[in-house]
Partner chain sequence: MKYLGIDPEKIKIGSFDFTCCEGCQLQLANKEDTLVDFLNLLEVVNFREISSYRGEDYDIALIEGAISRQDEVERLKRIREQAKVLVALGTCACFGGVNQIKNKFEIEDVVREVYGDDPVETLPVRKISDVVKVDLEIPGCPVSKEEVEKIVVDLVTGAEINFPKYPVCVECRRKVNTCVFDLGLLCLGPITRAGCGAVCTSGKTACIGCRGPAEEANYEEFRQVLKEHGFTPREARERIDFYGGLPEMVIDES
Amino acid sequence: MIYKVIGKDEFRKLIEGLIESNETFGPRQVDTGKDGQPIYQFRKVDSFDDLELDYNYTASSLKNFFLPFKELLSRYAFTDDDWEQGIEYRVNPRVIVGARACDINALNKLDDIFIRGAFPSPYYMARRNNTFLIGMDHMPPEDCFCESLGELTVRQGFNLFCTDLGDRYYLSINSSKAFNFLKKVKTSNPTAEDDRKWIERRQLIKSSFQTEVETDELPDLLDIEFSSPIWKKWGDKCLNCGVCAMVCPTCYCYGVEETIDVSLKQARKERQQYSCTVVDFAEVAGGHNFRPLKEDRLKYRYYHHYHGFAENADQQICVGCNRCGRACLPGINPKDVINDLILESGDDV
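Just the structure of this chain, alone, in the form predicted in complex with the partner chain, please.
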């Protein structure tokens, strides 16, 4: 990795240049909540001033830029008794500014599945390869727990990562593209003072977490407590609304559907983001449901997130952003569920 320091004015020039030449997305305020607090999402930006780089969190994650909620996989064109399949992977280059470390870590996890997994996905890869990603550190919101999962810092998977040193950014440069762009604006090599401030900033962030979740023993615990009563307790609360999975940066379960156009001349095959908490997730033709109960489905989501699974070499995929917890209307959130699970297992011994 190469490191540089850039003044905030100069940084602005860089971003403005990127916005001008490319489709650019970043955190924007989309609404004001009933509590008066701003609500942010990653949206298209037309100027630097659209960006709200001091945002706390976006309600939905970056995931859908790489795994769109609805994605066309193939098109079929029918001729009398025959058809032709058409596939398109292209995506136009674009920039995303202001991703948090946990967001980038989440993408790295998705890379393990969609690029390094058994059957790499060209759709995902086309989007990932054509996205210029600029990360940015921040002070943790009070309910985040990425630190507990070791996802507080990120060392790969971005083009440029900015550590905020007040009037300037400490830049971690992770791609030749980024390096070349930076040649066109004024940067300097970090001084010893910059390095010291960088360390201070990191330590400050690390020590600012207010939420901690004990996750080390979770893979085993989840196995041991597979029939724990806490699943019913939390499962009964679940609305099966799938919201948790939709906003989560790493939930990637999906369904594929085909539809014929009204012209009867073409058909579309589309991938749609799904959620394991949704009622028919594991239902098969004929009506048998392999996970008929709310608790089965909710448990499965936790099992998948914290037990890990084969495709990504058994790593936990939660990055601790708590988006699911915030979005869940009945208030089901990883911290409480996991704590319950740990308490429950404590009772056993």
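Now that we've seen the form predicted in complex with the partner chain, could you pull up the form predicted alone?
Left out here are the partners and the other molecules; the chain alone remains.
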């Protein structure tokens, strides 16, 4: 890792240069919530002034840029005695500005599955490799618990990460591409005073978390409380809508559909994001459903996030952003569910 310091005027020049030559996305206000607070999303920007870098959080995550809700995997063309398959996963270079540490860590977890896993996805890899990612630190929202999961700090998976020192940014440079881009603007080596301010900023962010969740023993606790009535308590509230998976930065379950044109001359194969809380997620041919109960579907979602399944065994994939808790209509919040399991375990003892 290489470290530099850049004034905010020079940083503006850097971003404007990237916007001029690349499709660029960043945080923008798209609406206002019922509480009067702004709602942000990562959207296309045409100038630096479009960016709102002091945003608190975005309603959906960066996952949508790498795992679209629906994507075309292949096309087929049939003739009388032959057929052709068309596959394309080219992506034009793009820039994303303003990613938070927990969202970058979420992408690192997806990298373990879709790049370094047993069955790498060329579609995901193409999007990841052609995205220049600029991260920025931030003061945590009151319901965020990424510090409890160790996701406050990010060491990989980005090109450039910015720590706000007031009138300048402390830059962590993690790629040769970022280093070369920075040659076009004025930067300097960090001084001892810059290092001191960087440490103070990191300590301030860490001490500002208002929500803590005990997750160290959670994998074992999930096994112990596998048949707990807590799952029915919260499962009864679940609407099976799947919005938790939609906004989650690490949910990656999907289904594949093949559609044949009525002419029988064309077909296509598409992948669509799915959710383990949806009623028919575990339904198989013949109509049997391996998870017919809402509490079972909710339970396995928590198992996947805090215990791990085949692709990410023993790895917690939750990063503590609490998007699922904010988006859940009946108010199912990870902190509340986990605290209930801890209390239930204590009662058992």
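Keep in mind the model is a prediction, meaning the values are calculated, not measured. What we label the rigid core is the largest C-alpha set whose atoms superpose within 1.5 Å from one form to the other. Residue numbers count along the first chain shown, from 1.
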(message) Could you check, with the core superposed, whether the Cα atom of residue 82 shifts 2 Å or more between the two forms?
(response) yes
